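First, one chain by itself in structure tokens, the form predicted alone.
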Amino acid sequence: MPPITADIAIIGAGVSGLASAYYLAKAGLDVVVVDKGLAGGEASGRNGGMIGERTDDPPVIPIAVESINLWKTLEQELGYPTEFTHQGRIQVAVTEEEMNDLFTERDVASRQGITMELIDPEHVQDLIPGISPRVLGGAFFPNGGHANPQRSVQAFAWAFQDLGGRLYQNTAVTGFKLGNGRVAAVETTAGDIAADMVISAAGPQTAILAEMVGVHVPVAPARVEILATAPIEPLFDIALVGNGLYGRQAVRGNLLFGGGPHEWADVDLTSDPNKTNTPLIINIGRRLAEILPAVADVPMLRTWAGIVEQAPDYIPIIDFLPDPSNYLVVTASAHGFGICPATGKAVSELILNGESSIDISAFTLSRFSDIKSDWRQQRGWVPAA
């Protein structure tokens, strides 16, 4: 059988994958998109959907901004619906303590150029009715939001197909043929695929895939879960965080949320861990109820598990291996969704233009010089026996 041929190989269709494919075909490119499973099916399909700027990150600061402003266009761009909403995320503070780190979040926003305003318990009443009487303030970020994660994979993937991209589900990769220093192809279960330059946007993966070409990739995986109630009354409509949760209520009333420790996993190439798990569901749903008492009867309908990629800093990588020299990693470190169109942006123009407008100065590899081989288990981020 022939190779595919085509100007850029991806490898993964989740948000990473699909946002950089439409960016590159949208400038011209034949691009190709494979991806083990079905597109968006691993976390991009299955977090959040939290958007918005973080004061614990600065470096992410600048992508996240840009991505703000990308998403506000969206739906347009695209031509298809995200059901992105952009009223605010508020962050509550339960404990004294808590509320400390509201102040000093206050003084980081201040010095990262970020909005952010201090609020009083009613005034978190007044956003979010039902709120815990616990609650001793908060802190209301305006340039937060949230949007449909499935509808989002959904309509970046149909926008790249509509451009004339090829996208391979169920596609496994399952190696690379190099030659001087470049991958020459892609081998994967539905043929080769020779292709000039290859993006490595496989979250989970990214470290499997990049010791196939014998690079050591500092990722590690772990499993969030997300629980979603039966459909209520509106209640709220901005971003929720507190009480070690995140949420947000859909556009058909669901309360969708998710919090608590990660949980480490190990993957391969083919594997789909997302199976939740019920010990960590119920501490999200025990939390749930005691940030919002008042809906603490309304039954779970259901509950799904998503796996995504750590680096050891929590902060993206974006950058190109030395050897082979034209593999990209683009591996968001649990920002993916949030970040995916500026992410797709500045793909496109790393590639198009060898620099990106938007500053990933702090995104490389080199700052993972001195790591061991052995990080994961010297930090304990290693599966549970």
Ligand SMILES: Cc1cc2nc3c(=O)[nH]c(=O)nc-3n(C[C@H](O)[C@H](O)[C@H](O)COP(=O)(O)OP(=O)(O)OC[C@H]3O[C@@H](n4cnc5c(N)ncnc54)[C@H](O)[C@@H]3O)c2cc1C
Given for the second form:
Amino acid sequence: MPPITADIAIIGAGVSGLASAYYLAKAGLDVVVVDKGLAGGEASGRNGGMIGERTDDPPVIPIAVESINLWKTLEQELGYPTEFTHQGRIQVAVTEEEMNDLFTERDVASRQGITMELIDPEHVQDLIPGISPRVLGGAFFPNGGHANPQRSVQAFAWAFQDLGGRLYQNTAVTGFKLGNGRVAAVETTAGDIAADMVISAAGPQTAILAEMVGVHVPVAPARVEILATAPIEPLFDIALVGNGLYGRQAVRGNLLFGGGPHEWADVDLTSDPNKTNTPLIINIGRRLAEILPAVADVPMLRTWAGIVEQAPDYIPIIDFLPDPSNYLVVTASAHGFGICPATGKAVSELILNGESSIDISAFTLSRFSDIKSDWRQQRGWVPAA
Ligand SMILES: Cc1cc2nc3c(=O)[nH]c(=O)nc-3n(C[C@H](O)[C@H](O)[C@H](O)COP(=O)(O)OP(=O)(O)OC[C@H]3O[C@@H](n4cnc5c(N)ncnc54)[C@H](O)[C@@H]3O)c2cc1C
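Condition change, the form predicted alone to the form predicted together with this ligand:
Once more the chain from above appears, this time first in line as the rest of the complex follows.
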């Protein structure tokens, strides 16, 4: 069978791959996206939908800020709904220690130029009716919100295809043909794809694919769980973090909440990672009932898990491999949904102009040049026995 040809071959139809595909196709390039499953079938369609500036990873702030700007007009840009709401994010404290952390966070936010206001329990009650009286206060970040992950993936996928982009689902990448320091073709279960450039946006499979071209890219998979309650009347539209949880109320009324701890996992090249739930979901349900006692009797409707991609320093990677030189690694280190519009913009600018207008200078691969191949074992980032 003759190879499929394209300017750009993108591995992975999650938000990172599809947002990159959309902006590249919009710039006039011929782009093919392949995914071993369905578009958004992995973390991109399974996540909490939280969007916003965070104080914990300063190098991610510029791309997060640019992303929020893009989210504001993304529905018009793509022509499809994302259910983005921009009512802000609140982080609540239920212990004195957490309250002290919020004071520290206020100082950090101020240094980083992030708008954040400490609010008292009454103000928290106004924003989240029914929140536990145990809440001692909150940090309100006005520049945040949430969106529907599945809708957003669809929006990027449809808008990309409207521009003539080709999306091959249920098509796994199984290898690469190399020559002259470049990828000559991407081998897939549907045949070869010959492209000038390859973008690996394969989430937790990033490291496995990179090994196939002889490069160690440190990304570890971790399993995360989420629950959805039955729909209830509109209660709040702000994104909520607290009691070890993060979540939101969806447009249709369901409460969607997830929480740690992350569980280190292994994935392989083609199969679906294990996504059955564990007792953790009961724990998440308990924590939700504690923080929102008003909804303690609302039944759980669905639960699911997903696999996040974690770099050792929790910061995304957007960088070319030195060899093969036409292989761009794009992986979000668990920030991926919130930052996806700006990821797509940054990737397209990098390919078209050789640099991005968004500060992604911390997202290089060279920061890991000294990392040992057994870094996961050294840190204990390996599946429990
Ligand atoms: C439960 C959960 C909650 C989360 N909550 C949030 C949140 O609230 N806010 C936030 O910003 N982020 C959140 N995240 C993280 C976020 O979802 C991810 O960072 C983001 O979706 C990563 O997108 P991606 O496109 O890079 O990777 P993925 O969504 O993992 O997509 C990678 C794609 O590559 C495909 N692929 C892999 N290997 C191959 C192969 N060999 N051949 C072909 N295709 C292949 C996969 O099938 C997959 O579709 C959460 C994640 C989870 C799991």
